[in-house]
Structures are given as structure tokens and as C-alpha cells.
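As C-alpha cells, one chain now follows by itself in the form predicted on its own.
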Amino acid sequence: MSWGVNWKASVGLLGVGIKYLAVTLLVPLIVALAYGEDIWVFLVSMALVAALGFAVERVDPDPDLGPREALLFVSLAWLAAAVLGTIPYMLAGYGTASTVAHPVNALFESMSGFTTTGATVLGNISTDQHSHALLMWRQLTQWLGGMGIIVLMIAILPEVAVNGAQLMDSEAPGPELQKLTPKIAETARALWLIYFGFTVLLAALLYSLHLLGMAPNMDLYNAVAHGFSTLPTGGFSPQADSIGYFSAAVQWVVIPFMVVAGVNFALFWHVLRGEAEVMLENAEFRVYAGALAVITAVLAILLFRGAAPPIELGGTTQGVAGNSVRQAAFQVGSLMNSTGFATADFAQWDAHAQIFLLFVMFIGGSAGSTGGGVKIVRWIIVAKAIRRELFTSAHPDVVQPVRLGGNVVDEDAIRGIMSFTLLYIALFALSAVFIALDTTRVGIQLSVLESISASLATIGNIGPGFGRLGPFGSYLFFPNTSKLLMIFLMWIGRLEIVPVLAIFISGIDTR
């Protein structure tokens, strides 16, 4: 066997982007400095992570990436930014009853959050059993994962541009990468500065609603958390009743915006020069959208029938139109996009409900979106492809490319979206058989239907399951063997599978 790639330059470049890992930590530690809590942690979390950064750099000062060392960088940078996000949180619960103190916990958690997953082990969530700053933390991993850490430091580090277009490539949600400018950091920055005002824009409204008197409950902190959770499709919140916490109009106001995270960020781009008949045309946009509309309405129905218990958390639906178009709205936009926030406790709608939700989760956002799943795209060029199999088994003679938008797929194109369509599904089922083997070997009888939703929900990267793992539950009683098996999960899932696989695949020499 002959592996045939440069290590060393991918753990060389690692080294730059762990050096700016630990620039991010300057976050929470002004909140543990504003809150007086837990201002140590921080400060050692960034002596730690800045000293193994310029360590691991020394390996190769200068790397020169090819094909197989980007693959290799980008999927060591992902493992590598969840190893490194459990310092914090072990270092807080050292010596306490925390859970995620544990280092199988504490990675579960940090790769949840870096892969905007939104799976929690993390047992009582509130800013009674951890530090304000711990909870910012936790936050802000899924923000630096939402639009892809690989594509922030393209967009800021000039020695990791110089390889961009190899890197956004294998990192890119969806089955190519959209080119917006002439040069791939241009477009790195365009796509994060398009990220960062969303951001800010939900953050300011949230705290509008608190200063109007609308939303109690949600202060500055809470905007700012929820601005970094929402956005990236990532599903933590500081309130273990997620944004059920909050009032109806913070409910309605959370919506659109995880609308918008499920949509291809390049489109925004179109829309910001004046272009906004690039996204009405563009083919993915109109099935996205139409899409949320119908599965919206269905569930709507369901709802106003009785389908939720008569007493929830974001009020009851059976016969109430209102409550059941917005509780609708709210768990489509959330589970669709892979969010993971949550105003009721879907684990307790009847089977009809919850097959119905089920089947939203396989569906996932827009390819170039934060969100996770399938992606839309994918699924329209499988059905066009099943299709014209179909025909063409009546019409051998015929010759029917598939076409998307107007425009001929390629083969290739097609070829590997058929590809990752198999390995997706085929790895979420073995997993789900393992999962439920694993818990019953240590006496935990999981539902099938729990089965399914935790490889489901850490495949797909969108969190919440059902049974105990809904909503308002916990992956944490899980076995550790379990736990790591998702852990891998979440990775090869934000990495949409092939990354992760071509480095091993790639090495096989079969001459």
C-alpha cells in the first residue's frame, strides 16, 4: 500500500489554523470577564491551544498542498477543532459533577457544536449548573462551523488562499462549489460577511422584541447566543426549553431566519447586486421553497387535528389555527434545515406525526446552505436520473441527458451525487443497527424509532431525535462506544462523507 500523500504539509498548515483557533476563545473569555466566571478556564484554554498551534506549524512552515493533502487538511482541521473544543469544557467541569468532564462527553459536545449538529450530553442546561461563558462557547463552535471553518481562514489567512479552490471544494456543502468572484478569497469573503449580517441583523431584532417589551426573556446575552446558533443551522441554546423559553414572538421571529440558513448563501450574493431574478430562476431555490410551503401545510393540518398532546409548551394546537400554523412552521423550517431549536416536544405527536417529521429530516437544505441532510439538489437529480433510467429502459435508442435549470448535469456530476446518495443512506442504516446493538448490550432497550433518529439525527447533523433523544432530551445515556460511533458520525456527515473516505481510498495502490 502506498499512500502517496504529504502529511506533513496538512498538519503544517493545521498548525496556522489552530494558532487562530485560539483567537476565537477571546469570545467567551469576555463573557467570563463581563460575568466574572470561569476566567481562568479561558485564559489557559488559550495558552493551550496557541502553543500547540505554533508547535504543529513547525512541521512543515512552508506546505504545498495537492489534491490528497487538501482532503487530508480538511478533515484533520474538523477533527482537529473538536479535539481541541473540549479543553474548555473539561477544564470547567474539572473536579465537579459535569458531564461533559468526560472526554468521550466532552468531544461528543464540541463535535455537536463544531458540525452544528445540536446532539447535547451536556445534562442541565442553564447558567445555574454552568458559567455564562462555558454556554457562549458552546454557541460559538456552531457559528464557526455554520459557513465552514476552512472558508473563514481562506477568507483571513493569505498562506491557506493559495489553496482555496482546493479547499472550499472538499469542504463546500452540496455537490459543487459555486465561483462568485476571481478569486476564491474574494468569494470566501463575500460568503462570510453574508453570513456575519445575518447574524447580526437576528441578534438585533431578538433584542429589539426584549426592549419593546415583547420578549422578556431574551437579553443581550440570549440574542447574541441564539444569533450564533440560528444561522448556522446548529440547534444549541443557553435555555434547556430552547427557544419554546422564549414568546411567540421570538418564535416567529427565529423562522424566516432559519429559512434563510437553508438557503444557497451564493444566491444572497446575486440578490446584494442587484441580481435577485438569478435566485426566482435558479432551480433548487423554487423545490427548497415550495417544498417548506407544502410539508408546512401538511403538518399545520396534522396539528389543528390533534396530533400534539392538548397541553404543550408552545401552546396547545388541536382546533387552534394560529398555534398550529406556527408550530408547524417552526419544527419544518428547524428539522429541514437540520437547526435542531425546538418550541414543543415533538418526541410526544403521535406516529403520524413523527414518520412525517422523520421523512423531513432525509430531505436537508440547499447545497452552498449551513444546513445539513441529503441537500435538495441532490434529491432532484436523483429523481430526474431514476427517471430517465425509466424512459430509456422503454426508449433504448434515446439518448436523454438530465438536465437541471435548463442546463445539461454531467455524468460525473451525476455518477457521484448517486454515489453519496448510497453511502449516506447505507451508512446511516448500519448504524442505526449498531447503535441499537450497542445499547442493548448494556441492558438499554432503544425504540426502533429511536434507532433510526440518532444515526439519522448525527449523520444528517440535525440533532434532536425521538424518545428520549426529542427535543428537550439528551444523548448522554448513551455507551461510550455508542457516543463515538455519532462522534464520527457528526464529522463524515459536515464533511458530506467523501473527504473522510478518499483519504483512506485514495491511499490504496491497485496496480
Partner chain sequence: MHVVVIGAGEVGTSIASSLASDHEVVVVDVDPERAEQLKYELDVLTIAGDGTTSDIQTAAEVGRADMVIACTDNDQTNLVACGTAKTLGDGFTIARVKSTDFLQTWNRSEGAFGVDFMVCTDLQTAENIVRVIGLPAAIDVDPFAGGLVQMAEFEVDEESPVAGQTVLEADRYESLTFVGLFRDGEMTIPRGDTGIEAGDRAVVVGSPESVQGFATDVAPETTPGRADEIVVVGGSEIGYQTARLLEEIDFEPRLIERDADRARWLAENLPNTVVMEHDATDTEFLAREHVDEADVVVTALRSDEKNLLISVLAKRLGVDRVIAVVDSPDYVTVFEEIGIDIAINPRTVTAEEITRFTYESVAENIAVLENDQAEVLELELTDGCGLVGRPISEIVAETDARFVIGAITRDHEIVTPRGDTVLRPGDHVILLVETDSVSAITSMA
Given for the second form:
Amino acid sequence: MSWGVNWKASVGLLGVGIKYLAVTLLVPLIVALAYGEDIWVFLVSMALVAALGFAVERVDPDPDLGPREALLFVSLAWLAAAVLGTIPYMLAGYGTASTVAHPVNALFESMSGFTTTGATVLGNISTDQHSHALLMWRQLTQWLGGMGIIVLMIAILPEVAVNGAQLMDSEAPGPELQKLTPKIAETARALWLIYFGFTVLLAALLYSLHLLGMAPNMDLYNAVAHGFSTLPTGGFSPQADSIGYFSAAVQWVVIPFMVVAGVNFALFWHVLRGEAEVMLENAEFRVYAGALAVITAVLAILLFRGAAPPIELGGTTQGVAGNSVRQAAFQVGSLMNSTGFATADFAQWDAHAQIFLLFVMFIGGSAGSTGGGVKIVRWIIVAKAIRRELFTSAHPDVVQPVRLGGNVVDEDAIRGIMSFTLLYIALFALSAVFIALDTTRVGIQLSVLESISASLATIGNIGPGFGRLGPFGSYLFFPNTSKLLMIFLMWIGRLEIVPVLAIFISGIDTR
Amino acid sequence: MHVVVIGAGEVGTSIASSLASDHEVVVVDVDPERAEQLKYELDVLTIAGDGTTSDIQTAAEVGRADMVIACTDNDQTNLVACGTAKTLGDGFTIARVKSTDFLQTWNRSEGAFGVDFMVCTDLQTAENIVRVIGLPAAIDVDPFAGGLVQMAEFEVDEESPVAGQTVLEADRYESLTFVGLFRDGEMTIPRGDTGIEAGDRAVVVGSPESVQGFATDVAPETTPGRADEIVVVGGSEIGYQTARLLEEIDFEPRLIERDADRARWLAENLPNTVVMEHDATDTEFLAREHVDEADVVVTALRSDEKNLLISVLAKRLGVDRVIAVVDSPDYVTVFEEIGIDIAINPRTVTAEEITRFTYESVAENIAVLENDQAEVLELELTDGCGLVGRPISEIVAETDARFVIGAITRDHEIVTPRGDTVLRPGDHVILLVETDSVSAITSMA
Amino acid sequence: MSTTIRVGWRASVGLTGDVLAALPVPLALPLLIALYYGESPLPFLAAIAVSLALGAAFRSVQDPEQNLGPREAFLAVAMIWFLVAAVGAIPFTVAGVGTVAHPVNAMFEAMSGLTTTGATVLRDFSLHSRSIMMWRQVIQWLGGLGILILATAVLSELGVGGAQLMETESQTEDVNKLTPKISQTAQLIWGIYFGLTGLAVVVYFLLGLAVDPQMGLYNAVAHAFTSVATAGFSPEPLSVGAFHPLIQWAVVPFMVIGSTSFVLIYFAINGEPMRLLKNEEFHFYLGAMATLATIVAVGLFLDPNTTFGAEGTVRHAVFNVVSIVTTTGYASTDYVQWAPAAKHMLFMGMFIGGMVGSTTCSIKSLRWLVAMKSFKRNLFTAVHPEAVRPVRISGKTVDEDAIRDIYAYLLLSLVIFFLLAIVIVVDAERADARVDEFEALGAAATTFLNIGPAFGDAGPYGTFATFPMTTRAVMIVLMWVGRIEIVPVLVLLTKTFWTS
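I've shown you the form predicted on its own. Could you give me the structure of the form predicted in complex with its partner chain?
Let us now look at the entire complex, which starts with that chain.
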């Protein structure tokens, strides 16, 4: 049977990428050396990954990608990264009580990392059970996935840069690709540099807080680890209490970086070139900033009036304005941009506040940011298109294009955005039902909020949900079938559904 | 003056006929019959042939021409003709174009295509329509500095709120200057404390927005406000430009266009216009969209017959003012006779604009007021001229000439003149001068 | 002048007046029943008086000069649905018995009836007189009739809602050209509606004679009124579960037919059954019901807590799935007691709905079908960027504008549904009435999509009276908005509707 796709080209190029994945394993290796931990895990992993890379590369030494091959390549690249990312987990966990020794759990953890979801099945998050090096690998997967592994490949690998625009378009979050420079590799490099810069800045700030004595728990290891998972809107933390483990000062420092992570990185590029007005006049940025402010304010009022239980990690909020604002800003910043950090166990808050946070989870970050979810620009366009429908139903002859920041949005793009949004909601709803049914099958009763949030938190790459999946909970108790579905949801959620599904369709339909 | 007119269509003929009495005019046209015919109609020399070639232009003695006017129906022909003319001599070249794209290119770098002055037929017509819509109370309106500045003359009647105020009180606008006040046929140069009385005629110079605002102050009843409904029928270039210019002065017009693709294009390019895709001759549609309640209807379809039909329909439905674009100059009177308020002929507009231009000497643009008592001039200041490099108050103190500087444009931005404003080379100065002092001023420039 | 109203509202008011003036005709039926059973006729006389008075007042405003354009039609549709419900509420308040004596509850019950929702705020069914219970049924039947007129004659003219797709759907060039005149088409459709109702009366009554004495003439008429209208009220507190299994089976086909396109039924009766049988929406609609029923049946069978036996399991699964998907809202058993898996399936079923051009509510199969095909097309064009591929339903191309409309409609519905669920939870908490999330989601879906019963306290054997008054008021509005396909109400809220 013909696949209608030159899969050899996609796979061949994949080999090139895999080779370089081995290099990234140097980071946990160094950590292992520094802490005097077992380095064999990472050495063996590196050898395996590199060998596989060299082998696969031979499938097609001179790959040439068309649109179909590009879609296949992008889909496969993410899958391959997640699969290979499991090797350290399984090797380190072999023969111990570690939950991630099981392949499904390892894949869940790895996919959750690369897609910057932040949902975890690690039963006991502490350096007592897992090595510093392994937990650092967990953080690093998020950082690699944040700006996009394809964008990274385009930035550094000339072989990949040839088909760069096509590839980046399939991976970039949001409806369209913005090319900042004539050469796509330069665009990719600019984006990664900005991303890298913010990461270094955050790690440095956190560590200096520690040196100033304002953050006793934030040592160099934690500073780097949290730098690695804040900018990609990841959400993993080597601490069981997430950011709640650290002082209020640390929490205040992390908030602006989460907010930054939800902004279109191309806008920062303009700011760096001295065109700050491009950012301030960007329609999506304005809505994003406005929504953050309004939602934070509402949640802060709810918390102030006592939506959280009296004794809370990070301080009581009822009647304490400072704590209320901090908790509200942190949770909103974390959930709207799909980071998934927490400074409070919002699974314990009352129904008002929880439903409100569920609503926030639907929004998502900006297009071109590292955030997940539906993305703000899509909601803006959907709202405008609906308003237009209302207008034209009263005035049937009126021709009215939808505008975004003065530019006309193409009708095909509007249809694409509406169909994406619906598909997203439909997939989310069907998965929620599947998860509910599957857990019932094995005798676990999920509440509706739990099943809804399990589905939403994975497809939107958010991480924590409600109930047992709360920020300090775990996805461990789900049956393997549900975990596999969630792995799939994280994968297609990160790639915004179309590339993955299109590959399935073209597998069937070879015309 | 030796003037060469290329293209003997309606515009060319009209220009040639108004110049023929005082100047030496040569008309070039590709159609030998037309050339032959014109020879007898007007006192001009006619040459049959392609006006873009240097052979024909040499025959028309373009080399010694003071002015070359290219006004065929084809934009490219006109531009090439001007370019060719520049290779033969240094006469002042004027090109008529339809496309606003060429006009934009030319505005960006004057002298492009070898054209010294460009008249855009459709834009000119649209500007004319918008002026008629916007300032019904004005006796006279003229654009200066490429439309950045407007001069308008208003009659202040009994009911006007401005009557009884001083100039200082009446002038609430940053970029508006009172340049003259006519009372009982006598001109005075107004000062801050000059009172305005009913029956006066006030001449103001300023940005189109401020002139519009002042018009509302003078005659709040008749001057349209932002809430007024303006319906443009027909998405031709004139219709599009009219809607675009209306948007610029904060109106939200409605535009009716029949063709789906054109309607979509219009809707995309006119963010504040409601574009409707329908046949405007459908009375049911007109009733459904309440076109009868519109304050102004502009018909800008490509066919005169349809414009006539819709104008009559709109009048019957009870529209206050109907402005029709009439392609054939012969019909203008017909339209106005059957009750259409204003009929505008694009060719006449173009011909008038070009003819007006031929009168000028140093001044780029002039308007004559009140039986030639005063003139409003636009001067482009050159490096060596006597007005440059000094504050205005100094110039005023030095000369006996009676004049008021109304507005200055510098790099396509309007600058409000103050006593301490220093004029620079390249500035366009719009000023009102008493007729007696005109030569004094032009000699300084 | 931005303040002038540019809508010919007098024409809309006049039309509303015409409809109100005709209301005494349906009100006569419960009046006769009241006289027959010796109950108080006062509630219905009051309603007749009010409808005549309002009708006359509204008609006097009418301006024959104004014609009914799309905007006027939107206004009229919104007003008619609201005011008929208001008049319909009068008998409940005047009778003054039970929970519905309160005006808000009376309005809830009447709106639920008119919109063929079937959600009730009655607590104790035995308190109420037979005539009042029959009025509940009649108002539902009226609602079904009204929506048919709206769907076949009015909305297709306006190009709004699912109706614009009827042309594609019925595979005719124009729905209105079934016969040369719109009024004739409408009469044909009503004829089918009357005929089906009559048939249901006969079938129910005969079965009642044969197997179940409880299904007398009164109940036969009462249930006939609400099964073809896919409405869901029943004078029995146990709904259709009160009757013999055979009668339950007999109700199923009437619900299915009630949610099938009446235009296609017309063709089927007139010797072109293939139009119906080959229709893709029909396949989708039947397929969805079959799939859900199978899953529910399997779920019930595996669940140790439910013991219905083989026939009972299949019957309950089929009956309740059909009842929910067709948006009827009957129940053969209290499915609130079922396992969560089965309840989830019913919840999903709420969003599907029957076919366009029927009495069904909810989102409607055709919209989902078009959306699905359009998704597939999107995926296809992602792989083949240059491909031009129209979306086809039953071989006919669907207009791109219609696809956009459908997307907008689906998204709007989902957003409104979600917001309503939030309002229900928040309001319940404010009033200290604990409503769990699933109950809130169910109640939001069931009222906005006009289905009827939900889960928890608002289940098929429960009542909506447990929700706070404010929640019920919001539900009244959303039943109204949902039934007339959102757009006619939402456009009234835009400024340009009135002024430009």
C-alpha cells in the first residue's frame, strides 16, 4: 500500500535531530557529577540515543520534505523526543520502587515534559527517591519543548533549516507563522535567544534572592530548575510543594516571568529592536494583559472573601489583601498560560473559585508564546466573527470583513480558527467522557470536575487539574488506557491537533 | 505662453478652449478625424499622432513649450508623454491620472515620471463631493497644499451662534486661523478682539477637520454631524474615494455595491464604512435598509442612466440631498433641472483644476475672494527667498503689505503659524493677501 | 440621528397581536375539559380574556404601511415566543395550586412547555386539576406546531439557523417550492403534524385498551400531544414509566418521527421515500441514537446495581436515549440511579438533537454533520494545501457562508451553555442550595437545549423547583433563547439592529 507520503525523508531527517538529542543529556550528566550521583544512567542513555540517531539517519541521507512530509516529520519528532526521553527514567528506576520505571508512566512523564504540560505521575517528588540529575532531566525536557524542538533544530541544524518555514508553521502555537527575518533560521535563532535570555535572567534573579537571604530554599540547583520550567510554561518542579515551597519573594519574581512566557515572543523581538509600540499596539497582547488583570482582580476578591480554606500553604487569604492578590495573580498566571505551577492547593478552594479557574484554563496564552490552550487570538477572532454573524443577520446585504488590529482576517483563516476551536472543545469533551468511562471500568469513581480537568489539563498542556489531580496531586492512579489517551492528548494539544490528525487522514486517503 | 495639450477628449478640449484666447495652444490627438475637427472648432493648432513619441512632440514644439498637459483617458500614456516632454525641454508638465496609486507614488517624490503636477480625476471628483457634503454653509471652499489645508468662506447669518462673538471666542480650534472678515464689502484683517456680526463673511484657513468643526459652529442646523447618514451608491473608484475621504473626517458612510468581489475589496479597505452587496435599484432593499432616512445620497455608479434612476428614486423616497456623478457633461443641467441637488461631472472638475493651474506664476495655487479684493495664495518657499529664516512677526513688521498667514505645511504636516514661527525653505505657506499687496508679497518669495 | 429607531416595530407588534388573538382557540380545549370534569373554568377564562385584550391592543398599533423585513421578523419571533408563554402562565397562577402558583414558576412551566423543553417545577402532580395538566400538554403541542412554522416558513426566508440548510437538506431547490405558495407548504407540514398526533392518539388508546387501563383517552391525548412535539411533559409523575412496556415501545417511533425532517416525511408520504432513506443527516441521526443506545445498554447490563432483565435493559436504554437525543424528555425509569458511565452517555446525547425542519431542539444533527465534514476537509487541505474541496451533504454542496454560520452557531451555543452552567453553580452556592457540577452541567444543557429533565434533583422524576428563584429566571430566558435558535434574540441586543 502506498502511503502517499515519502516517509523515508521524514524519518531520515528525524535521525539528524535524534543525534543532537543525545547532546542535551550532558546537562543531567553534569548535575550527576556535581552531586556525585550515578552517571551511568545518562551515559548509557546518550549512547543509545546517539546510536539510534546515526542508524535512523541512514534511511534517507538527503531528505527533501514536501508539505506532507513536513507534517509527518513534526509529528514524529515530538513523539520520538518523548519516547527517547523515557530512557533515563526507566534506567534510573529499574529495580527500584520508582513509579516511572513502568514504560507507560515514563512515557507519560516524558511527554508531559516535552509538551510543557506539567502533569506528573511521579509518586514521590523528592531528591530522596530520585536523583538530582534525573529531576533536572525532567526540567530540561520542558525547557527543550517550550520554544519548540523544531524551532531549535531549525536554529542550529542547516539540514532542517531548508524546509524551515513549513516545519515551523506546523509547530508554532497559534494560527499563523510570523517570519521576523528573511531567513527562517535567523528567526528561529532570534526566538531561542530571547527565550534563553529570559531563562538566564530568571535563574539569576532567583539565585540572587537566595544570596540576599530572601529565599533560603532557592539554591542554585532550584534556581536553574525553575528557570527551565517557567519560561516554557511547563510546570514541573523538583519540589513536591511546587513554588509554594519557596518564600513569597520568589513567588512574586516568578509571576512576571510566567506572564512573559504567555506573550508572543516575536513581540519581544520587536521590543529589542526599539519598536516597543508594536507590542503595545498588538491587539492580542492588549486582550491578554486586560484579561490577566481582570481575572486576577476577580479571583483576588473571591479569595479575600474566603474562597480558600483558612490554613493554606503560602498564607491565609481570607481578609489578607496581600496574600489574596499574590495567590490570585500566581494561580491565574499559572493556569491561563498553561504553566501549571501552584502556590496553593486550589483543589481545596470552593466551587466558585474552582469553576472560575476551569474557565481560565480554556483561555490559553498568546499565539507564538510557549503557552498552550486555545490561544487568545483565536477567541478574539471567534468573538468578532460571531458579532459579525449577528450583524449580518439583521443586515443580510452587508459585506463586513473581520479585522484584527486593523488587518483584515482572511475568511479561510476564520473558518480554520472556528473549526480548530470546535475540534478542540469536541476532543476535550469526548476525552473527558472516555476518561470517566475508563476509570469507572477499573472501579475508580471520578467526580465530573476531575474528569473534565484531566482532559482539559492534558490537551491544553496545563498540568494540574482539580480534585485528586490538583497541583499537589498526581495522575498516577489512572488506568494505563486513560494515561495513553492523555499522552495522545498532550501530543496533539502541543502541535495544535491538525498536523497529527492530518497524518492519520492522509494515511487513509492517498489522493 | 506656448501650451501643448495631449489628448483631445472632453477634458483636453475643455482646457484647450479656455486657454485658446490668451495663449498659443497646440493640441495632439491620435485620432486624425478628431484633430481635424478640432482645428475648426477652436483657435488652436492640431497635430494627429501618438503624443508619447518624441517625433510628434518635436512637431508640437514641446521643446519651447511653457506647459505640457497630458490628459488622455489612459494613465500610462499621460505619464509617458510627460516623461518624453521632459527629455525635450523644461516646460511645466501636468498629467491627468485615474489611479490613485500613481498619485501616491508622485506624492512621495514630486517630479516622479517627469510630472510636475498630477491631477487625479477620481480623487478630485471625490474631494469635490466630500466638500459639497461637508460644508453646505460655505460660500467658497478651496483645498491647498495637496488637501492638507482648506480655505473656506462662510456667511454668518442672524441665527448663527458665532454672531456676536469675538474672533478669539469663535476660534476654538488649534489649527484654524481667521484670515479675513468682510463686512459690507469691506475687508478687514481680523484680530483677536474683532467682533463678528450677523451678515459678515468670515474667511478661515486650517486643517479640513478644524474647518469642518468651525462650519458646525457657524451653521449647526445645516452642517452634517457625525451621526448623519450618508449613503454612497456604487463602488466605482469615485465611490470608493468618496467613502474613504468621508471616513477621514469621521463619518461612517454606507456604500452599496452590486459585485460581490468588489464589495469584499471595498469592505476590506474601508474599515469604518458599512458595505452592502446589493442592486441599489431594488426599492425593497432601499426601504429595508432605510435609505429613505439618509441625509445625503451620492450616486457614483458607472452609468449615467442608473445614477439618474437612483437619484430620482432617492429623491422620491424623501432623501434631503442627492449628489449625482454625471459622466457626460451634457447631462449636468438635465440632472439639476429634475431636482437632483448637485450634479458633478468628473471631466469638468479635472479641466477646471488644470485650467486653474495655468493661471499661476510664482504662487502655486490661488483663490480670489470677494470681487478680487483679496487673494489666498499658496507659496512654496525656496532657499534664497526673503521670507525664509525669520520669524513671522518680523516679516509683518517690516513690510507695508497687508496679509495674514493662515497655515504652513512642512514635510506634509500642518504647522499653525504663530508670531515666533520661523519659516524654512520647502515650507508651503498659505496666506491671504489684499489684492494691492500681491505683487509685494510675490516679489519677496 | 442615532437615536431614531429604524425598525418597523409596529409591524412586529401587529403580527404578535394576531397570534395572541388566536390563542383562545387552543385555550378552549382545557376549558372544555374543565367543564367536563366539573373543575373551575376560571383560569382559562382569565387567560382567554388577557390574550384577547392584549391581541386587540397590539393589533391596534399595527401600521399597514410597514412591511415585515428580516429585522421585523426577528423582533416578532422573539416577542411571540415570550408573550405566548406569558399568557400561557396565567392559568397556572390563577389556579393558584402548588409550586406553580408563584409567577416565576408559572412562567417557567409555561416557557418550558412552549419551547417543548419539558422541564417542570411541579412537585406534587396529584394536587393539580386535570384541566391544568391538559393545558401543560396543549401548550407543548402548540410549541411544536409553532416551531414547525418557524422552521419551514419563516426562518428559511430569513436565512437564519438550521433552516437555511433545509434547501440542501430536502434536496429541493427551495423549501418553499414544495408547492407554489408558502402558505400551502405550511399547511402540508401542519397536516402531517396533525395526522401524526391523531395517529398517536389512536395507537396509544388502542394499546391502552389492550394492555394497560391507565392509558385511557385522557392520557392517550395528553401523551400524543407531547410525543410528536418532542416535548416531554406527562401528567403522570412517573412519565411514560407509568405505563406498560408495550406502550413504552410504542412511544419510541413517534419521538423518532417527531425529530425527523417534516419535509422529508412529506416526500416519503408522496412516494419518494428514498429521499428520506438516503439522506445523510437521517443516517447520522439514527446512527447516533443506535450507538449511544448500544453503549448504554451494555453499560446497564454490566452494572450490578441495575436489574432490568434483558428486555428491560434494551427497552430502558433505547427509550431514554431516544427521548434525550430527540429532545423529548420522557423517561421510562429514573436514570438518575444509573451508573455514571450511562449518565455521561445521556449527557452527550443532549447535544446532538434531531433533524433540521422537525420539532426537535438542541443543536441538530445537520450542524454536527457539516462541522465534522468540514473538519475532515481542513485536515485534508493541511496535507494538500492547493486542494479545492466543497463540503457535500447527500451529494449537495454546502455553501461556505453556511459553514461559517454553523461554526459560529456551535461555538455560541457551547459558550452560552458553559456560562449558564457557571451561573447555576454560583447562584446555587449563593442561595446555599448545593448543586454538584454534573447536575449544573445537566441542568444548563437541558434547559438551554430544550430537552427537559437533567440529573440529580432535576432528574426525570424530580423537579426544577429546587433551584433558586434567580436561577430559574435565567433558565426561562435561556429556554426562550435556545428554542428560537439564539440569533433572533441576540440581534435584539445589538445597537445597530435598532438604529441603522
